[in-house]
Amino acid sequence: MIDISIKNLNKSFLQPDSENKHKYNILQIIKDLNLNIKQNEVVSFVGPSGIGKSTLLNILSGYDKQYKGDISINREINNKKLSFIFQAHNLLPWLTSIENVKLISNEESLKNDSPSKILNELGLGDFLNSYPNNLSGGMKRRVSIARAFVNEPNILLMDEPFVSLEKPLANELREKTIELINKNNVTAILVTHDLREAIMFSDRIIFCNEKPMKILLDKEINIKKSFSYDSDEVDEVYKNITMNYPNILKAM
């Protein structure tokens, strides 16, 4: 079953003339893009940067509707179906760790205390009212992926939750979400710039080139999304992709 189709997508933004102040351009940043993704599937885009990855989870989560094109969500969209993990915490400063997480849980998740067991499971049982002033990166980061799994959704959106923290800490975050992806049966779309994670979350990688965004390679990846980031299984696909597509890599 197709949890998400992607037919002809087009986005473009009026650029500023770099020689005109009064003069406008037309910057096409994805084009004619076409993409199913199945249910229960994890599917990471890789590609540089300001080639549209973002524009296109910011499409998808209905923030963006300024585009040209057919997108079709299998499941019902509402607050319970849909979640996004930002590349910021984006936590409200006033608000204690578990009324951060209260802030968007729906009737169901307040009634089976969803918030403060969702905070247990990610070690934060110790910090439910603590401010995000008071708690390390790590601490917020955990905050904003309770956020996102709080009322169970279907789908899930990633614009590279990791980047910004050490290996360790992002290592044991990327498997306790993994975890969290499997446990709710849940279709996810990564965003991120690091093949390995790729790797290690996906069921297929879409490799991407500078824009308009266009896909140079769907790549099929063939082991369970339960292996560390630094396995031995990762590891194996890492070589085989860098060895056998160097042209994509490159292009890249």
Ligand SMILES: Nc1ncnc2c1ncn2[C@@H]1O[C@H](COP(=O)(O)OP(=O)(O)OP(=O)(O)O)[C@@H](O)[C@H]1O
Given for the second form:
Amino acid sequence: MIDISIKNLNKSFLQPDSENKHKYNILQIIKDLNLNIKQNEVVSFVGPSGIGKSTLLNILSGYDKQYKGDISINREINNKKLSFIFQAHNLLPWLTSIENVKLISNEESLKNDSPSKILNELGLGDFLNSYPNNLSGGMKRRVSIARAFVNEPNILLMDEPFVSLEKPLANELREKTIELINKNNVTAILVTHDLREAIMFSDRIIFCNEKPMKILLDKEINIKKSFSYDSDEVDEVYKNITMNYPNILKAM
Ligand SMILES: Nc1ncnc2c1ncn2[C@@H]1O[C@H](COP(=O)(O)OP(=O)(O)OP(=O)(O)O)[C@@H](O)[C@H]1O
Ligand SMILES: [Mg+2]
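Requested next: the structure of the form predicted in complex with the ligand (the form predicted alone having been shown above).
Now the complete complex, all chains and molecules, led by this one.
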């Protein structure tokens, strides 16, 4: 079953002309993009800066409605729920950790006490009543992961969720997120610049570059989504990709 279907997606922005400030130029970011993502599949997008990866996630999340083409997200069937983890934690500073999570919790989650359970699961049991300003960067990231999973989502969009974290912490949160993805049978898209991270999360990695976005390689990854960042299994796939597709990595 297809969970996310993208048909003939086109997206442009108007950008001010560098020489004439009264003139705007059309900048096409995505051109005739077609893609299907199956149920429970985790697909990573890897590619250079500025080619429209975040733009694509904004469209899929429903935040950006200014596009041409058909996006269909299988949200209705089985009461599917969509959630996000973005690079910025986007926590409201005047609410505590638990209030930030409760804010987006649905009735069922609140009834089951899911906000405190998921915060506990992410190691924040002692910080339920702390405000974001009193939490470290890593703790804020934990709250944003808790928020993404509190309603047991079916579909998850992640935009560079582990950047600018120290490696041990990034690895711990990567592993925890994969555990939650597996537990919830989530269909997910991950945008990342980190090939090892893409390998550990994904069933498929889509390498893309250029403007408008062009898919260079759509590669299946056949290892279980349970190996750690530095594991031999991830290493082997990493070596295989870097050896077999050097031109693609050069284009990154
Ligand atoms: N609101 C906007 N108005 C005009 N141009 C925009 C807007 N948002 C993004 N762009 C342009 O669209 C292009 C793609 O941006 P996007 O943020 O999707 O790239 P990205 O692939 O996510 O890059 P990165 O890896 O650096 O996060 C960039 O050239 C950017 O300048
Ligand atoms: Mg981006």
